[in-house]
Structure formats: C-alpha cells, structure tokens
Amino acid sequence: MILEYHNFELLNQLKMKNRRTFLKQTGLVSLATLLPINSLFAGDLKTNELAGNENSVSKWADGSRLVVSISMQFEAGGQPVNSESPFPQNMQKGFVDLPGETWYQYGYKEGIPRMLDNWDKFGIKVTSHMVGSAVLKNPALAKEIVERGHEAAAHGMNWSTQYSMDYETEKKFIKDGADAIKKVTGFDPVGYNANWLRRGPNTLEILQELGFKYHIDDLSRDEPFLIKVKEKDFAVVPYTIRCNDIVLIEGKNFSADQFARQVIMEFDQLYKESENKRRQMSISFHDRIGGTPQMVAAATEIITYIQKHKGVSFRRKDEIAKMAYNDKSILRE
C-alpha cells in the first residue's frame, strides 16, 4: 500500500509539471480592452494583439483562449408584493410581507453598488439584465450602471410569466421593459432574458421583430451559436445555472467558499478544454445575493484567480453575440 501511495502521488506531481507546462506553452495574453457601447453591431470586431503568441491557436476571433461573462440581475423593486425570500412563505392574505420587502431593498441599496465597485477593481465589465420596473424604480442606479461601461440587456417588464402569454401580449411586455431601460439609461437593449429563462413559443420571433440580436435563454452549451429566427441569423449566449448565486445560494444552500470553489472548478475545465475549441464561462450574480459582502469577496477570489490565467477575456454578452455574428466558424444549429 505504500507503494502504491508513493506511485500514485508521482504520478499527481508528473500531471501537474505537465500542466504547469501546458499553460506556459498554450496560454494566451489576458485581453482586457472593451468595446464603446456604440460600436457593437456596427462594424468588425478588431483582432486584439497576442504578444509572444503567434503559434496558439485560439476558437475566438478576437484571439481569446476563453471568454468569461458575468451577468448583474437588476431585479429588485420590480417583484410583486410578498415575492418568495429567506423568510418562511407563511403571510396571511392581505397583509405585506415587510421584512421580506426590506431583503430586496438590499438588493439596490447596498448590493449592486458593491459589486459595480468591485468590476472597476478588476477592470471588467458585465451584462446587467434589467427589469423595466426596477429601472423605474431606481433609475439613478439603472443609469449608473451604463454610465460605468456595463451592458443594459432587457429582461421583462416585470415579474410576470410570459410564455403563457398571447403575441400581442408578450411583445408588448418586452417592449415596454426595453424602452423603460432606453427612456432612463439612453441604452438601446440588444439582449434578453426572460423570468426564469422561461419563454414561450413565440419569444424568438418577438424579439427579432424588436430589434434584439441575442438571447439567453438556454443551457444547452458552453458556447455561442447562431440559430435560424424566420430564416435569419439570431444569436444564442448561453446562460448559466451551475454558476449561479440564486440557485446555488438560495436554492441549495451553498455558503460563499461552497460557491468559490464550485465556479473555479467549473473554469478549470473549460480552460482546459478551450486549448482545442471555443469555450465560453457564464456566472451569474442577483442584486440581493451576489451583492453581499461574503459573496463580493467570493466574487473577488474567483476573478483573481481566473486573471492569473493567460488568454481570459471578461466580455459583456452584446460583445460576444457581435463576434458570433461576424465569424464564419461559429457553430450553427
């Protein structure tokens, strides 16, 4: 058994000599400069420099090895009245749920601040998805975002489920969501995600009607990919669950290391995987939950470890949904 304990650990050093390798022959130099609002869906993306990388090879056309987004829910102060929180699901009829009204006020008073404090710290910017009531609510904060160099992208009017919804009725719904963001923040949305991921079977259709040019909307990949909308071109950057504060910290319980540790887990993988082929990483963060201390911190361990790796870029969604429309090889269903 000792032996075999002293071959076994061997063999762990051998794996990581050779991947210490394998990130200095490979890895690609951290691309960390964005695009003007103004001059997404434009014109061509322009092909950032690689110092002393000629020979890698890179899926992304702007010479990423891996692009990671982050995505900022704007969503409180447009719940409904006595909207699910920590607090037991309990209220009688009639009456408000006070304290949890407060959870949610977090949410815009300490929360996205935090974090918008914390993507300047590490030079990054994010995709804010807004609810049209929430911009409403708070449009100081609706615009602020927007003023600091981060993606406005629609996500509803309000909290109500949309893929019951008629045609008229849901296009009205996302319209008047992506003109509020508009009316306040002067950002014209491209991107949408609706309640819950939960479209309907005429959302596509809608939003290219609309104007948008992506949506969010799916899991089915770890990278983007262009579908057919009325015989045209429409982009899909994927979402994330696995990377998510509301299913990981509210739903299973997770504490902030929990957290750390599954995301960092999950770019391991995909940087290994992005030395052959396109890999894109999504982590999402609500107002109310990503916000908090102990997960601004987390937040903070996780961007700085994936900083140290070379050929990561931090990209807003509209940002990626433009390099999926201007490549020849993006993957096509």
The other form holds:
There are 4 protein chains.
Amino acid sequence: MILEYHNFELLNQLKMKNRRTFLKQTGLVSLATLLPINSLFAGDLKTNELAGNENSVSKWADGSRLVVSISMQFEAGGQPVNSESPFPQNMQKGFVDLPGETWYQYGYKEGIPRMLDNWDKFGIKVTSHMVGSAVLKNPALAKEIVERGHEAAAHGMNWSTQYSMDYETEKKFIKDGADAIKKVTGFDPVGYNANWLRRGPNTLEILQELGFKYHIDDLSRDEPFLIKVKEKDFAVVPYTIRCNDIVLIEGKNFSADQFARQVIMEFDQLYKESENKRRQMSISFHDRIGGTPQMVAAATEIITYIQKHKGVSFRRKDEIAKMAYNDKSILRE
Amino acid sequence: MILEYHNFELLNQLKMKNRRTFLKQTGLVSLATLLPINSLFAGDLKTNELAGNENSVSKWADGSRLVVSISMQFEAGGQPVNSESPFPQNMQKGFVDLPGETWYQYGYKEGIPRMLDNWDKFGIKVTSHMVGSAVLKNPALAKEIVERGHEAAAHGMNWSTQYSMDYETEKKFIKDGADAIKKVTGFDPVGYNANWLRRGPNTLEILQELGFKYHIDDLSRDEPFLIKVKEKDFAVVPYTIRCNDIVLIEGKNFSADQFARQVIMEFDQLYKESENKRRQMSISFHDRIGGTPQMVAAATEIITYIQKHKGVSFRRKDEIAKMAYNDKSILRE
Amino acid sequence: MILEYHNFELLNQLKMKNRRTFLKQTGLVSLATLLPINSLFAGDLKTNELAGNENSVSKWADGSRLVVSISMQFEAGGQPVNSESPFPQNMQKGFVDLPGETWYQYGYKEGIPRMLDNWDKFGIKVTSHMVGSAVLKNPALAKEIVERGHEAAAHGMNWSTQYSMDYETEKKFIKDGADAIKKVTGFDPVGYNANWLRRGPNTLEILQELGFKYHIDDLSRDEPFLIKVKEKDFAVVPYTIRCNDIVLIEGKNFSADQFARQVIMEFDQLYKESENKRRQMSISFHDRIGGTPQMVAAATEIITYIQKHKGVSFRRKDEIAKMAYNDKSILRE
Amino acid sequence: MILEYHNFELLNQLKMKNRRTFLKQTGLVSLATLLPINSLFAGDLKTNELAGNENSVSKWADGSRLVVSISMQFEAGGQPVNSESPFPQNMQKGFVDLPGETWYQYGYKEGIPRMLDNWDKFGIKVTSHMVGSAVLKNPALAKEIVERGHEAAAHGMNWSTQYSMDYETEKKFIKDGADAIKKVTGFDPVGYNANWLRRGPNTLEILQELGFKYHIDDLSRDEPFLIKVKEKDFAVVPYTIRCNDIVLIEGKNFSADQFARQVIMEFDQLYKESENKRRQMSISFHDRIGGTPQMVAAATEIITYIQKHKGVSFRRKDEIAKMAYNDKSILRE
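The structure above corresponds to the form predicted alone; please provide the structure of the form predicted together with another copy of the chain.
Expanding to the full complex; the earlier chain stays at the top.
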C-alpha cells in the first residue's frame, strides 16, 4: 500500500483552481483516484459563504466555521452466515436465516445506491468504510462509490473480531482489506475503522506501519487531534455512536424522525461552539439501515437544515486528517 | 389448489369497463372470488389522477407512479397456548395465560373488523395473510375479509416454525393452510408468507408446485421482481419490517404517532424516487396490534397523507405480482 | 361481603335529584359508601352536553356517546422486599434495595395525593384498584380515596401470583384483600383485578361466590360485556395495556408526552366509532408511575383534550358494570 | 472533615449585600470555598422577580416559588476497566475495551467543560457529585468546577458497590472520597450520593459521623425533608431517576428532544403545585452523557423554558439542605 499523503498539501495550494484542469496538467492520475473529482471544491463552495461571518475566527485550514463528516458503511454482502438482523436470533443449527440475508442484500441493492444519489443531490462527499469481503462481493458498487467522489476507508478484511488477533494475523487482516479496496476501486485507503470500533493493543502501530494516516475508533472529542504512535504523529478523526444509525435505528431505539431531531440538536450546539473553537461533527449511516427510504428522508432533513447555516462544510475524513496534519494549532495528546 | 392466474391478463384488457357487468357477461364466477369486486378498479380511479403528472414516466402497468401495498395479518385465534404477548413470559407450567388469550381475541373481535371498516373508508383493498388455524377458528370473519374485496394469501396451517420441516411435511403444512382458506372463503390463495418470514430451503419449489404465484419473504428491494424457481419465473413482492407493527409497536419500540411519522417519511422518499423508477411501498398491520384504535388512527393519518399525492395507487399483492409477470421491463434476479 | 348492587337501578331513576338529599331521605347509608357522593352526578353533568349531538344514537344507558374509565392502582407500600423498580435487579442476597423502597414510597407520599387533586380539578371519579397490604400500610390515604368519591376495587391481599393458588387459598386471598378495603374505607368492593391481570381457572367462580359483580382482567373488547359464570351473568369491564403507564412508562418505552399523544390517538378513533357503536375507553395509572408530575401533566393533556368533545363521560367501573347489567342490548359472550 | 454549616445562616442575613465585599470584611475565606462566589446571589436575582407574583405564598426561605436543583456527575476517568458503555458487553477476557475508554474520556475532555460553559450562560450553580478516583484523575477540572461556583458533593472513593461493605470499610470509602475532593478542590463536601443511589444499612450514620449534612439517595418526595439519624436531624434532598440522563439517554430509551419535553412536563406540573406547596425539582446530567452537544442543547431548551417563569430559582443542594435545616415548617419524617 503506497500512500502519497503529502500530495494533499500540493492540492491545498491550488484551492481556487479548476481541479480537472490541474490534474490534466500535472498528470497526477493516482491523485485523481485518491481525491476524486470535485470533492474538495464542492466543500469550498460552501465555505465561501463564510466571508460574511466576520465575527468568528475559523479554526479550520479551509476557512470553515464547522466541519461535518458523514460516514457510509459498506459492509453488507460480506457478513457471516446468520449475522445479527432484525429477526429473532434463534435459528436452529444447520439452517440459514433466509429473510435475514435479504435484509443485508438491501444494503447493496437499494441502500448504497439511494444514499449515493442523495449525497449528489446535496453536493456532499462522504467517507465510506468498506469491509474487504463486501467489496469483493459487489466490486462494481464499491468502484462507483469512489468514482462518485467519495473516500474509501478500510474496515477490515471481513467482519471478524479484530482486537484479540495476534500482531501478524491482525496485520494481514488489515492489509488484505485495504488491498481489496485498492484493487477494486483504485483508491488507496488512508483511514481505518475497526469492527465495532474495537481496535486491539497493536492496531495503531500496524496502521502506521502500513501507511495509514488516521483512524476513527475514538469517541473522546468533538474535533480531530494528533497522537504519537512510535514517536510519530498519527491523526484521530473522531467518530460517533450518538449520531449513528446502527445503535439508534437498528437497535429500534429511535424512529427516523427522532434520529433527525437528535442530530439536529447536536448540530445546533456544535455550531454555536464553533464560533470560538474548532469543532467537528460526525454522522454515520450503514448500508442496510441508513439506506432505507425513511432514513434517507431523515438525512435529507438533517442536511437541508445544516446547509442553511453559513460556514459549514461537509468533509471526507481524509480531508480532515490532512487539515489536522497541516495545522500547527491542532490539538495533540 | 387450482389457479387461474392467466385470467389477470384478460382483466387487464378490460380496465375501463364496469367490472360487475363484465363478470356477469363472461360468467367468470371463480374470478369474482379470486379478485373481489371493485378491487382493481378502485385502484384505477386513484391512478387516473396521474394524467396531469406529465413529467414522470410510470414504471407500472396500471399507470401508477407509486404502488403502496398494505398487509393485514389474520393470525389471532390460531396461536398456540401461552404464545408471546405483552405479558411477562414467565407462566408456571400447567397454567394458561388467560389475559394473554384475551389479548389475542382482541384481534378478531375488534382488530380485523375495525381495520376492515377503515380500508372501506379509504377505498383500499389489502392483502390478508391468513393462518389456517385462525381461519378455521373464525371462518365468518375470514369470509368477510374476502367478500369485502381483499386478497386472502396463505400464511401456513398454523404458527409452527416452517424452515426446518422436511419437504413433505412442509408441503402438507402449506397446502393445508391454503385449502382451509379456499374452503372457508372461496378464495384460492396465490401468495405466501412464512412464519416470521422464515422460509426453508425447499419452500419456493413447494410453492411453485402448489400453484402459488408469489411470495413476500424478502426484504431486499423496494420493487417487485422475478426469480427463477426450477427454471420458471416466480414473483417476489417485497415485504417490510420497518413499516410493520409487530416489531415496532408490539415490541414497544414506538408509539402509534412515531409509527405514523416514520411511515410517512418512508413514503416521502419513495414518492420522490418513483418519478424515475419503479417503486413499491409496503406497510403491515397485525390483527391484535394494528387493529387497536390508536393504530387505526395512525393508519388513518398515513393513508390520508398518502392519498393527497397524485399517482399513488393502493394495490393487493396479487395485483402487484400480476403486473410483475406481465411487465417485460420487470427486474429479474 | 354483602353487595346491594340492585340499588344501582334505584339510583338511576333519580338521576336529576340532588343525591345528598336523596340519601338522607331514604337512609341508604350503605349505598353512600358504595357510591360515594356525587360520583354519578358529576358524570351526568358531562353527558348533558349530549343534547346537541342529534345525529348519534347513544349506546349507553346514561346517554353518553363514549364512556372513558380511568384506573388508579393503589399498590405501593404493600410490595414485597426488593420488588422490581427502575434500579438494576442485581441486589446481593441479604440486602435491601433502599432507593427502590423510596421509589415505591413516592406512590403514596406524592403519587396518589397528586392524582386525587387532579381528578378533582377535572370533576372525574376513577376506579382505584387497591392491594390489601397497601391499604393496611396507608389506611388514611385509602380512606381518602373513597371519601373523595372514587371507587375502591379489590386487587388481591398482596402482590402474590394468584393464578396458581388452589381454590381455598385463592378464595381467602381475594376475600382478605376485599375485607381490608371494606374495613379501612367502608367501601365494599364489587370489582376485581388480579395481579398482572393473571386470574386462574377458579377466579371467576370465586369472585361470583364472594359477591363481586365484575372483573377487568380481559383485553378482548372496547366495550363491556356479560359472560356466564355458573350460569349466572357476570360483567367484564375491559382493561388496557396500551393506555397503561406500567408497561409504557415504567418500562421506559415512552416519554410522558408520547404516552399522552398515543392515548389521544386512541380516543380519536374510539370517539369516531362511538357514533354508531357502544365504545368504552380505558386508561390506567399506577401510584408511583402515573403519579409523577410529568405523568400528571400527561393526564392533564389527555383529559383536557377529551373534555372538549361532546357526549363523553368519565365513569367508575362499578357504574359501567351496573349499566352492563341493566342494558338489554349488552353484548353477551 | 470539618463543616461550618452554621455559616449558612450568617450568609442568609446578608442576602442583599455584595458577597465579595462581605467575604473580605469578615475574612471568611473557608466559606468562600464552601459557597463559591455568587452562588446564592445569582439565585436571588431570579427570585426577585417573585415580587409581582402576589397571589402565591412562598414555601421557601429564600422567597422562591419553586426551587430547581441540577446535578452534574463527575465520574468518568475513575471507572474500572471495561465498565458498562454503549458498546456490547462481550469483551473477551484479558482485553481492554478501548473505544469504551474513549467514551468515558469524553466526559472530562468535552462533557464537563461544555456543561460548565452552559451553566455560566444561564447563571446557574449546580451540585457536582464527584467520585474520588475521577477527581484524582483530573484534579484541575475538579478544581475548576468549584472555582466556577458549583458545589462539590461526595460520591464515594470509586465506583465500588457500597451497600454491602462492612461499617469500617464503608466509612473509609466515604471519607477517602470526601478527602480527595477537599484536598484537590478545597471544597469540603456536605452532601452524599451513593453508587446507583444504593446506600447500605449503615450509610446514614456514617455520613452523620463524618459531618455530612444531607444525602440525596431518596426518591420518595418532591421536596426536601428532615429525618432523624441517631436522634439528630439529617437532611434529605430528593434526587431523580425520571429526569436523569443515565437511564433515559444512556439506556437509549429517549432521544435528546424527548428528554427535554419530559422534563418540561415535569416542570409544568411542579410549577402549578408550587403555588400552594413547597416543591423541589431535580434534574441530573452525567459527564459523558449529559455533556454531549445534543444533551446540552436539551438542557438549554429546558432551562430557557424554566427561566421564563417567575419565582423559580436554581439552587445547589447544599443551599437546599441549609434551607431545610433553618425552616421550622420543613417536613419531618
């Protein structure tokens, strides 16, 4: 896995240029894959509106007042037989939970395509956490995600519990997943998300060794920060459980409209705080859950509301990590 | 079980004719049972409004922009002793959960009759998934469902777990249930729904062998599609868990108004999509749950909202299956 | 336990008279206890408004269009050590769950008094299902409930599981509870509610033998009805789980406002139906749950809404049972 | 632990004076710690508005119509390894739940700081229940809480189950926690809250022996009261489970907006009652739960609503306890 992360800085200098032209001129084809077309610039358009907001001092390199990051999990199709689903977990041994399987199929047949259309409608680029086995099951869809400008981040080779693997097993597990993404989509992932966020004691070292630039398995802050892994910087782009469909919606705790309202309340407070502080908001949608019509309606409500506010940009997590690395005032732990 | 499914096509040609007259003329008495009076035409009236909607191209044979299908489970009365209910599942052995029984009785004493009146109020025909033992327990009510224009679909002979039965046992189980419906109501079911949607490895072949035309135990899509069973077409009319009262309401996850709002959000998104794509929406109500006053109030809210939109028709699942078979552009898997 | 249930009919003939005067004149002191002052007449005032509602034909003896019955459980203080509460059910053996005890104390220290004030505010009389041990623990409060015009119904001597008792044990259990109520409050209960509604195979016979006139442990209908117990009529006044605070609120399924909205939806539908059919609505509040400020606020919302509708009367369950016995058109099962 | 609780009375006489000046004049430095600057007077400002409310008679020494008390738990950082969190409780032995740890870290990195800013915005002083081990883990933050005017109350030395400890173990456990608070913050706690409210049979005697003035582990009333512990008065300042984020929000029962609405309903009813009766309302927020943006948005909604009402004061629990001791009409049990 080869990472050209430093290219980010180059791109940054060219913010106002037409990116397609630039890419042609410089021949940075691999970069075109890493940062699909229009991803940074779509966000820039939004943050241009910041101009009128004279009383606040941006804490973000791109001039944003508040950065919102959406995750879209690509996991369905790669799950083990009889994985957890809305159906009772009481299958007799030797039988396959057939309706449970169709529930997962929904993720790639309807969920991801619907969400992709919705992101386009709003001009938003997201981070797609891709499980290797899911990518191999539906390569065309994985490729389409990247082609439409979204980030492919790694999410393990399959749904195995990662934290208890020994070093070499875990390294292979992470690398295989990333390689599958690279091979299928052409996108070389720089971000990582462990199964149920549960990294083990060796995960961060392995990630650094493999060239990853950030991980998300941390809920401790509402802004990105840098930690030291083997004395080198490593970025943490915080994730969310409380604006995440898997616990709230699939756990049948909330209806879709409750989810929308809670996420909007989250935004309201972070937007206030962002006047004086670097703030990042995270929202997460899983293929078979966040991709239902009712949840895409919820996402529509949320994004429509957020986009009415000045100075908010939607960013992929690789962009956030890049800003973290390049920002001297970034929080360090 | 004899199916005259091809009659559907005939009917289709006569869309604009008065159906009662037609039936008299052609003497298709058995068809009158299969497709109770006014069922197709009530829907057609709704879709007539589509005329003004010039920018969208219908993906449905009947000219609808979006098709909504309501399920009404007829199960109560046929349940085993001490079945799951809102009461604690801790009965001492040898005793009957008497209040639990009255909770089920509510399904046929109040629930179904109330829902039947409500469907009439809105001019909607639904699909009633009937358990054989429930039909035998309350034959007059089963008959009334059919007489009021609704589809009787098969739902097994009783509440047994179906997926682990051997071939012959399962075939008898399915056939007995369908025969009970036919005998009591005169309606020969062409659709099937397994207990908890859990069909086994042989179910589809058995269904085809017995003359069934479609099943609903699939959550993978928001539109009907055809699959191959023993190299012959078989229709799948997708079902829903997320707009279904059993998990959300009986599981005490949602209040009745939350249910209404979530289903309305589901509709909003599917209605948008239906401008360019074939979309089907599914909603499901169980006798003892969806038949309470509060849930019928929720259904009223939902349907009132939906009927304000142009081009939406409410269809029985046998009608949807019919359109799937007759449509050359139907999705095939 | 001596019941003078036939006195109801006498009272009925005197609807428009001042009841205090009447009671003095006829010397019906025991009746004054059975039907506390103003209970029937408060209801009648409400139903007077029915006059303007000319299109509907009342199905109730008192001229009501719809009858609403509220239950107020009086159980706290009588519960066993370490009963279920909002605290984790993991006490080590030999220790008492002290905060759990204070949670129950809330029922008689705050809950019942607050609810009593609220019923008065609205001019409503309710049925209080009293556990014998709770009555003995707080006799003054039990007495006050009756003195303020509410019905005392029996609810067992204590919180024991009733359905598995043998005949004589159960008979003593029921009688002891009723005797405690009679002794403390002067009110001779005619209604019965079993623990968790779970009556056993002998309960109805025992109730009839002891002179009870009705029971509520039945969810099968939205109207009262008569059944035969040993060939004699016995009234069933249906109860509710879906408009009941114990499952929905204490189970942490609903917030107080969700409860209010769901009960209002229930009312809306039953009110519609009551134009052509005898309908009874049931709502239930427990001392330590329904008696919190937030739930009394919910009840206030519900009752305020209901009282805006013409022809609705709030009735004690003994009044409903009486109307059932006296009505020739009553449903019989 | 030395308590100068009688100083409260002195302070009370000086209500209208500038407190900073007074403290300088009298040299009551230790008092400055006990009652941080402006705490009482911020409240007094609110209650000044009572002047216009001529029809109600205050039942509170400070002239308030209704007293609201907010709790802010300071526990995160002191929790045992693999404590309960939103992640599945299924860690393999020998491994640490790393994302779970970051969830707790959120409490002191984001939660408490955000809540502190919010209390300041509204001019509210709260009671912070501090676990000893959490205080030692983040001493600067604990100190800041006190310096910003909030009460530090004791909450045990760590997260151990307290009710089953023997007398001497429990005494050391309580004292160690209080000493840690005193040493780090300079605040000598007078209030106590046991883990999960579960005090044991000896707790109250120990608290009295150690000089504590009140405890909160009682849900029985909506107003403070005095009990006898070894024949001496001891104050109870009731706590809440129903306006508490740990069960409702962390238990995933409610969304943030449901929480806000339910607490507002609680307020509405207590505010009505407070016209004629002493009423106290309690609300509780935990560092890692109540400190999220969405929950601080909920708190903002709640407090904004409450502050629109005349005669309401927000009080620390030590202030409430003080009023209880000094009020001859206080409830005694």
